[in-house]
Each structure stands twice: as C-alpha cells, then as structure tokens.
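Just one chain follows, in the form predicted alone, and it is written as structure tokens.
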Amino acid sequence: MKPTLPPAAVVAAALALIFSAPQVAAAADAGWGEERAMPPPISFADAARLSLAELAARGRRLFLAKFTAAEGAGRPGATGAIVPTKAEETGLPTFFRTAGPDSNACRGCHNDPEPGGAGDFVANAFVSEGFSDADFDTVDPQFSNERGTPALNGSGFVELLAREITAELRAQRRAAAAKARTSGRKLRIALSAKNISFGHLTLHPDGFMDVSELEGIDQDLVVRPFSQKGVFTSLRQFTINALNAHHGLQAVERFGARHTGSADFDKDGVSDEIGAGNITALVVFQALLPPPIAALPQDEAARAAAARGRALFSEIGCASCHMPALPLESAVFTEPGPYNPAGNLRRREVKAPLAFPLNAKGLARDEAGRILVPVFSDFKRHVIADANKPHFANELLAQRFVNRDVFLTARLWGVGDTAPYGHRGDLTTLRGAIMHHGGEAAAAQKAFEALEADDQRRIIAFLQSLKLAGAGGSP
C-alpha cells in the first residue's frame, strides 16, 4: 500500500509547532497526583493516523519530557546494551554519571542551542563498546568511551541521504553478481554513490564476494550515518538505544516480550515502558528538526574572508571528506526505514510506512532537480590518527568492530554553533581540531598548517559561518 503524503500546510504546521512551541513540556494526560511525563502510549497505526503537527507535538513532548521512575526510567536488571542483555549485580544507584541511567531527559543532553541541538562537555557520556555493556563505576578509558552530544538539526535529510547511497551501492552489488553468475569469471567492480568512492568489490561466479577492497563502509554495504563511529542505521535505532542507555527506558520493539519473553525485562516494575507509537513521534520529531545553513557574516569585510575561507577549504583538500553538499533525490521521509536491524519496527512489520515531505526550502538544487545537502561529510569512516597526531585515537575500546583511530566523517554543517569539538568535546576551538587531524587527514592539516596566518583565520571564519540557523543559531 502505497503511503499518501500530507499536503505542505499541514508539513509547514507541523515545523513551526516544533520550532515556536514553549519549551517546557506539557502536563502529563494522568490522573491527579500521577508523576508522568509521557503521554500515553498509542500503537504505531495510532500514530499514522494523526496529523503531522500532531504527531510532531507528541514528538517535541516527549523529547522534552523529564522521564519518572513510574513508568519506568530507570534500568535496575539490565544494562545500557544495544541489545537486551541481564545486569550483574553491583549496588550502583538507579542514575548513574558513568554507566547510566544518566539524564532524566533527551533535551538533557540536545539542548544548545536549543532542544535538538548539541551539547557542551558537562553532557558527555560513557559508553563501552555496546553489545553487552557491563556496568562500570569510573571513567579510566580502559572501561569507557568518552562521548561528546551531537547536533540532531537535519537528521531526516542525513538518514534519507544514508538510505539513497545504501540502495544504490546494493543495486551495483547486484547487478555484479548477476554478471559473474552468468558469465562465469570473478568480477571486481568499483563502488561509489553520489560522487563519493566506497572502494571496490571482487563477486565470484559461485556468489563468493571479496570485501577486502572495501573503503569507509560495512560489508552488507550499509551506511550508518549516526554516532561519532557511524553505527547506527536509523533515527529509530539511535532513538531506541539512548532511551535504554540514558534514560532506562526499554521500548517494547526490542526489549518486550516478543524478543525477551519478559514485559518487564529491567525489573523495575514497569511493564512495557514506551510502544512503537511514542517512538515513532520522537523520530519524526526528529527529522522534521531543521537542516543547518550557511549564514554569512553581515561585515563585508568579514564576508569576504568567509567567502574566500571557504575556497581554501577546498584547496588544502578538506573537501575531499568534508564534501560541501550530497545531491538527494527524493525528501519524503518514511518510517520505519527500510533497513532497520531487527529489534527496530521494520517495514514489513507495519501495513503501510509513515511518509512525509522533509523541508527543503533554502536549499539548492542541481540541474537535475536533485536537493544539494550541505552536510559537508562523504558519510564514510576514515582513520584520523597517527602517531604524530594520536589524539582522536585516545580511546581503549573499540565500538562495533570500528578501529580506535577511526571516525565517520563529522558532518561540519551547524559547527558554528556546536562548539566544543572533537569526539568527546575537548577541544575548544576550530583550530584546535583541525590541527589535531592525523591518518588519512594529515595532508589536509599539513596544509592548513602551511597557511599564512590570515588565510587559517579565513578557513576558521568559513567554518563559523555554518550555522544552525534554522533552530536558533545566531545569523
């Protein structure tokens, strides 16, 4: 069934709730003397069947909503793990700074410059290496990795973006498969999507593929544009995993009964704590957040020095990762996504997706139509240390397989306002983190280095022109 979209009235309602609404949540819908802060769970179908707007208040609610132990933050029998998994007995208290529960809301840590948006050095969080996280009681690296809070602001286009050059690459990977299967001899094709190279794939007639040439990517030829280590498939994955890692909160979808046989998997007393509905109204929240623009500063002086930062950007080779802008050919966000890992509602879950137009008004497009993102990211993992420049591989624990020196790139659009830096939000400054830029990167930093002082000054004003100026960020 194919899923009908809402007109740009209600899109256009929708966005300026989110972004003109009070930032204080709502009363609770409970009953007198009731301490909660969710409103009450209703099934996905539920959730397709309200508007946009009010889908996305439901949404902004929730986000900003400061979660009760009754109904159920809090995570005494299970751990912060991605996937369910039984807590050791250790005597830490319910809210815990390092192994979590450890922010009573989502805006707790997305707040700068507004909810949604990053979060200064005090929001860090500490996260091991996900699967079967044992609890841990101190902040020695060897146990933990330090994490700084991202910017959400244009998270539907990032996902949307994910999802094209995830389909395209796995129809290249077809197509070479189907090749060498009727021809009878290996073939080795090279992969890339929207101008970015992800390596090269070897596909034997026998239906064997060689992945050792592979570049920035997963094997399966997924892109997960979400964590600093580009782990996450989803808005709705990365939703559900810092529901349980931060707030204890254990969606049904993936800690219910269906995949644990309990509905209280946390033993905290609370049955299935928030249903696919609530979280379907968080992701469309979301994506519906605004994407960041440049907005160049007003001083002709200091406009021109933007401007002409920005060409030396590309000149040094910053662009070469940090590419400006990814063409996208279709805005219209759907969930759930059609690559979810199982404990996420999947597409064939559902009877027919959720579906509505992204705004892309102030962004450019190509000559064939396509919306220009300007993510300034290739969406892939590269190393970004070195011996000589070590810092952003200061971390023990590998995430999900990743090396320790690796990083998806960082998406530079709204680095204007999302100060501090780096992966756990210790570096201070644009200089700073660039200077810090190692592996694959120390070209690019070799040549800012090379620089006169008053170009590095023009790259630094460039950069502070990418601002999250459709959430508030200062023009």
Given for the second form:
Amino acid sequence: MKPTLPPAAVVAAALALIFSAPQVAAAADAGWGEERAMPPPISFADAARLSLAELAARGRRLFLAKFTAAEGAGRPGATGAIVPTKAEETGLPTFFRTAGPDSNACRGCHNDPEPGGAGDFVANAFVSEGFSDADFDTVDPQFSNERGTPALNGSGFVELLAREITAELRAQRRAAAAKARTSGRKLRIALSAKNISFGHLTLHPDGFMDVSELEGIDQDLVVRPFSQKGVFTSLRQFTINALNAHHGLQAVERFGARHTGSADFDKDGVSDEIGAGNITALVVFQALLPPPIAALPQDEAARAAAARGRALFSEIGCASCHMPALPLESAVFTEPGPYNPAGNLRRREVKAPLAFPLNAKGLARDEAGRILVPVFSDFKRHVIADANKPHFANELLAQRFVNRDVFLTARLWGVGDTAPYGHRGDLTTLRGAIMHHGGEAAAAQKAFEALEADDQRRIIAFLQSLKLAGAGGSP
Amino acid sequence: MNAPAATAIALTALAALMSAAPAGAAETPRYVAERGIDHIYGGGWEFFVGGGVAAFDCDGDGREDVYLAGGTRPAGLYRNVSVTGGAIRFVPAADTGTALDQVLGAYPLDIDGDGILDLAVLRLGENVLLKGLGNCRFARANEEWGYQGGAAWTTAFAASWTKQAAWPRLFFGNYVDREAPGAPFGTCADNRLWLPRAEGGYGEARLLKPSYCTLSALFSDWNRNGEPDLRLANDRQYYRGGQEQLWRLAANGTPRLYGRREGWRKLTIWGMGIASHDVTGDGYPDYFLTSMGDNKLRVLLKGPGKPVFGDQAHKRGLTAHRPYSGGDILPSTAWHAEFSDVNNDGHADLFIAKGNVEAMKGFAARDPNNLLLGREDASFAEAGPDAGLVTYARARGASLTDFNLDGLPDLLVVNRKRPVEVWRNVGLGSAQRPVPMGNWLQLKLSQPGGNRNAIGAWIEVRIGTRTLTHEVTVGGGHAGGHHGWVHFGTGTAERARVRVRWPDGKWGPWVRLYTNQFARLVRGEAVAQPWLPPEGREPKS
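To test you: the structure above is the form predicted alone. What is the structure of the form predicted together with its partner chain?
Entire complex below, previous chain first.
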C-alpha cells in the first residue's frame, strides 16, 4: 500500500499548529485528580489516521509533558541501557544525574531557545553505553560521559539525508558485489555519496568483504546521524533510547512483552508505558522542527564580514568536513524508517508507513531540483583530537563502537543560537571550539590560527549568522 | 481410587502443568510449507532408523545445499537455489558422485583440509567418505584416505581434531550386528574410532567396546577443559546391560569410559539423537537426548570437575513426552533434535523430529514434531501449532538452517516413506510478506591448518550484559548434521562483540559487529569480514 501524502498546505497548517500551541499542554485527557501528562495511548494505525496537524500537536504535547510515576516514569528495575537490562538492587534514588532517570520532560533539556532546541551546560546529560555490568547502576561519574544537549531543529532533514546516503552506499556495494561474483575477481571500490567519500570497500568473488578501509561509517554502511558520536539510526531509535535513559519511560516496542516477556520490565507497577502511536507522534514532532537557516545580520559591515567569513571558512578547510549543504532528493519523511533494527518499529511491521513532506521553504535547490540542506556536516565520524589538542578527547568511555577521540562532524546549522559548544558544552565561545580542533581537523585549525585577527572574526561572524530560524524559531 | 482413574488424574494434572502459560511467553514465528523435495527415505526395518540430512554449501554460493539419505533408494544431493528472503527452492544436482544407496545419514566436514567440504556417508554396509571436488561434485576417497568402510549398520558419526592434527578423528557408531547369534537383542556391533596418521589419511581403527547400539554421537567439551569427549546416545531397545556413554580419548587416541567413580551416572533410554546448547547459562553445554517418551536434558550438576549429569527436562519444559495434538496420548518417539534461535529473541529454541518407529504399539502413531521456544527464564514452551508445523508424517532427520538467507532459521524434515518437507520461516508475516523478528548474526570461522573451519571452537557473542555461546561441532542430531553459518538471535541488540576460543584453546580478540548480517571471523584478524548474500539483496530490516 502506497502512502498518501498530505498537501503542502496541510503541512503548513500542521507547523502553524505546532508552534502556536500553548507552551504547556495540560493533561486534558486525564480526569480530575489524575496525574498523567501524556495523552492516552494509541496504536500506530490510529496515529496514521490522525491528521498531520493532530499528530504533530500530540507529539509536541508529549515533548513538553512532565512524565509522572502514574504513567510509568522511573525505572526501578531496569537500567538506562538501550537493550533491556535489569538493574541490580542498588537502592539508587528515583532521579539521578548520572545513571538516570535525570529529567522530567524532553524539553527539560531541549529548551533553548524553545522546545526542541539546545540546552545550557546545566542541562548536560550523562551517557553510558559500555554494558560493563557496573555501568548503569552506579553514581560514579567515571562510568559515563557528560554531553551537552544538541538542538533537534531540522532533524527530519537530517534523517532523510542519512537514509539517502545509506541507500546510495549500499547500492554501490550491491552492484560491486554482483560484479565481483560475475567476474571472479576481487573488486576495490571507492564509496561515495553526496560528494562525501566514505573510503574504500573490497569485495571478493565469494561475497566476503574487506571493510578495513571504510572511513567515518560503520561496517554495515548505515549512517547513524543522531547523538554526537553518530550512533543512532533514526529519530525513533533516539527517542526510545532517550525516553528510557532520561525518564524511565519504556517503549512497548522495545521493552514490552514481545521482547522482554514482561509488560512491566522496569517493575514500576505500570505496564505498556508508551506505545507505538505516541512514539510516532514524538518522531513527527521532531521531524517537523524547522531547519535552521542562515540569517545574515542587518548591519552592512557585519553582513559583509559574515559573507567573507563564509568564504574563508571554505578556504581554510573547515568546509571539507562541515560541508555547507548536502543535496536531498526527496523531502518526504516516512515513518518508520527503512533501517530500524528490531526493538524499534520497522517498515515490515506496519501495513503502510506514515508519509508526509517536510517543509523545505526557504531552502535553496540545485539545478537538478534537489533541496540543498544547509547542514554544515559530512555525516561522518572523525578523529577530532590529538596530543597537541586533547580537549575533545576528554571523555572516559568509548560509546558503542566509537573511540573516545572520534565524533560525528557537528552540524553547524543553528550554531549561532546554540552556545555553549563542544560535545560537553564546556566551551563558551566559537573561537574556543575552533581552537580545540585537532586530529583530522588539525590543518584547518592551524590555518584558522594563522589568519589575521579580523579574518578570524569574520569566520566567527559567519558562524554566528547560522541561526535556528524558521517557523517558530528565532528570527 | 482405581489405578486407571489415578493415572487419568495424574495425566490431567501433568498436562495442566505443562500447558500452564508461564510468564514471558516467547513470540512464535510462522512457518509456511514450501514445495518440498520429491525425495523419500524408505526401506525395511534397517531403515526404521536413520533418514538424516547433511546441510552444507557444496557449490560455494553461501546458500546451504542438502544431501538426503534415501534408505533403499539412492541418496540425493539438492542444490539450494532460493531467492534471498524469498521462497525456498531445491533442485537435484546432477553428476555429483553421491547417488549411493543403503544410506542412513551423512555429515559434512572438511576431512582433508583442502577448503572444500567432504561427506561422511553412513550406510547399511560399507560407509563411504566422499571427497568434495567443488561445485557439488564428489569422489569416493576410502582408498585414497586409507579408510575401510566396513560392512556394519552405521547409524552415528562424530568428528574432532586434536590440537596438533591436520586430519580429524572419525567416530562411526554402529547399530545391531544382524549376523550375530541371537540378533537383534543384545548384539550391538562394535563402534569404531579412526585416528589420523601424521602424514594424513587413516590407518587401523580402534574399537570402542563395549558398544551399545549407538544412534547418535557427539564430540563436545562438556567441562571446557579444551579436550572434547565423546558422548554416545544408545538404544536400550537392543542392548543388554548397556547405558548412555561418555568416552575420554587420550592424546594418543586411547579411549576410556567415564565411570561411577568419576561421577558418571548410569542412564538407560532409547537414545536416538543429541542436541547441545548451554540451556542453563552456566557456561557449560547441556545435552538434550531424544528417546521414546523419556527425552532428557542432561545438565552438569557439580561443576566441571566431574561428569555428574542430572536431568532438567521436566524443570525446563522439555520433556516433549507425548503428542500435543492429534488425539494420541501414547508416548512420543523422538529422533533428530536441534537448538537454534528461530525467533531471534536471544534465547535458543529446540526442534524435535517425531514419528513412530513404524507401527510400534504402545507409542503414538500420530506424533507431530515439536518446536519448543526458549524463554528468558531458560524454560521452554510448545509452539508447534502456532508456528503451523503440525504434520503427522514419521519424521526422522531434520535441519534448522536459514536456507533463504533472511536471518530466520528455516526447517527441512526427512520423513520415512513420505516426501521431504521444507518449511520457510516467515517471522511474523506470511509467504507473501515476511516480517522479521529480532536482530541476528550469522558467523563462519576460518583458521590456518587442516582444521580450517575451527571445529571445536567456542564462539561467544556479547549483547548487553548477556553472553551467547556456541560450540562448533561435527556430530549429534540423528544421522545428519549442518555445517555452515552459525546463527545467533540477538533480540533487540543492534550490535554485538564477538570472540572465539579457537580449538587450541587460545582466545581471539573481541570483534565488533553490527547485527542483521553475515560475517566471517578469521583467526588473527581483529576485524570481521561481512558477507553479502548472492543476489546482493539487503536482508530486510
């Protein structure tokens, strides 16, 4: 069954509704005296039957909701791990800044300058993915990494770009594998998508592959664009992880009876805490957050400085990783996405995916009609620290399969509105963030350092012009 | 209360106990019947046993092909031409050199270490070692390899490599000596162990006496001391004074039985098949033994120091002692058994092939196969009906193998006097629209030397705080085995760390792998080699 798309006018209306809704949505569906912040559960099919505006408004309400114990917040019997993991009986308090839960609401951290945005240093999160048995049951900060809160604006475009890159790389792999099999000879190919090089892949005639020359991407060629390490495939996966880690709210599609054998895996007395319909609403809300767009200053001198700064940004090599714009073939967002692993709703688990166009108003297009998404990233991971510039290697733990000094290229769109900087949010200036670049970015950092002071300021002026602008965003 | 009434109440209570819905019921995959294979295993009473299948890749395309015993009919080799993620199809392979008759079963392994899988063919009469030539062609190698196939009625096979040897030790388990006075009762033929010569090939066989009509054999490192011992499932129907056996083989091949003094407990069953897996999660393999009504799960009770095995079939819901449908309440007859995670939830499941010996009174005539799904608490529950697997043919051999390379283990069942059944696992969907279940990984091992497929290795897959283990073996089941991708279900885990304890006892490094893919682990390499199915189609997420 092919998804049907709402017309652009409906999308615009949905956006208007999202951003004109009251800041705090009351738990209108809860009866008097009930203490529930979430709207009632709905199935994915029910969610798909809602208008986009209704679904997005529901998502916003969930994003703002201060979840309560009455509806499942807290996880006394489970850890914040992404794989359902039982907690040891440590007697930790309900809320906890390191092992979590550490927040009442999504917007508790993602609130600057508005819900869905970034967060102050005070909103840093502590992440722990190591799965050493102690990682989740301890208050010791050495077992987690401290991270700043990134803005979610433009996340729909981010996920679509990642999906397109993944599809393109996998198509190249598929074609080369067939060729190697047919020819009987091994084949070494350069992997590239959207003018981004991902290294080389060697395919043998028997179907085995040498992945040792891949660059900045996982061995399965899935681009994982979310989190500062680039370890989450989709908004859905990110959302489910975050709900459990930060709020102790466990999504049925991962923590429910199907995968854990229990409807109340975290033993807080609440079964089936958040279902597929509400997860979908949260995804839709985040996907529809408008993309940041450069807003050049009104002042003519400042405007000229920023324009020159943009040119310098490219000239000294920053743009080789912080690629100014990536072309997107289609702005139609489908949910669930095509690369979700089990434990996150998958395409084949629904009759038809939800599909709706993202609002690309204000985004340029190339001559082929593709949307140029001004994301300022190459969606790759890089070594970003070295012995001379160790600041960005300041984490104690590798996350998933990503080493301590390796991070996803930060998306700089909106960076003018999202101080503080760095993955720990411990740098108050853009200049500081630039100066701490090392590793693969050492040459660009040195080139920045070698610039005249005014040219350095011009680059910073340019970065300051990258605003979280858009419907409901900062002007 | 009269005896029949008491029995009825006891049976009812037992049935209620067994069918009580425990917490944490596992998700049931759906199996749909494929076209099947027009191949029948049949013959007289000598072929009441046997009927095995060897599942392995004989043409190097990564799909596992099958060699099917035929009894008095010729055995058949069938190429797997399935579409990745689609329908399962087998076609007869021509001019293969494998069309032997009197075949009861076969096991695939690379005997001569040339990188091409060979076949050990068990027959009524001379056993045959078939040397793989590539592209599903084989040649008899008994003479070249110094192996004398004998004239016995061979019903079991197992193989293992000692740490230094380039060629494996081959064990052939024999059934009744039909020529002996008083046959068939108390006349079990001697079992034989073939030790490799230093220069390759085989010399004289050693007899493993006493022999008790062995129907399944498995070299397995039950205490993980690095030296696999030989477990034999023996048929009490014909032996006298016998029991199940565990042989220790000294480095020079001298066999010695574990006895009572060492903690071995006597067990007498109609031993017909062996399946091994660490059910209890203590790090040591447990052994499911098929029988007639009294299937067993033998678990290590007192640690690795002594072979003290006790039974936990009842505790784990694994007795499978009588049919769950068909109206027959007489005891079941179980043959091949195999563990595999058919729903990819991270907990191994168990398939048991069932069927009356022929028309044996006192045992169920309508005896469906079992699919017992493993749960988080290491217990099992019957899912054959929900999976759509209920048939009443007399099953013998079987193989749980992912024939269409979609990450879900499919099923092939050899029936006595009925065509071979092929079942496609479509997860939560249908034949037209399969729906995946949990995440999965499928692995192969490779190391230098004769034992290039690392038989005897242990694979550990770390997901979250759990570790899944698998011992790579040749043997067990009933008259047939599988050699190819080792399948792990990983549940909701998107990635895993994997390491191998190689057969010489040395551990490899932890290797990082994303799930939902195939990969080879090569000794000495810290990065796995992913593999794409032939069509290059991506496994469906």
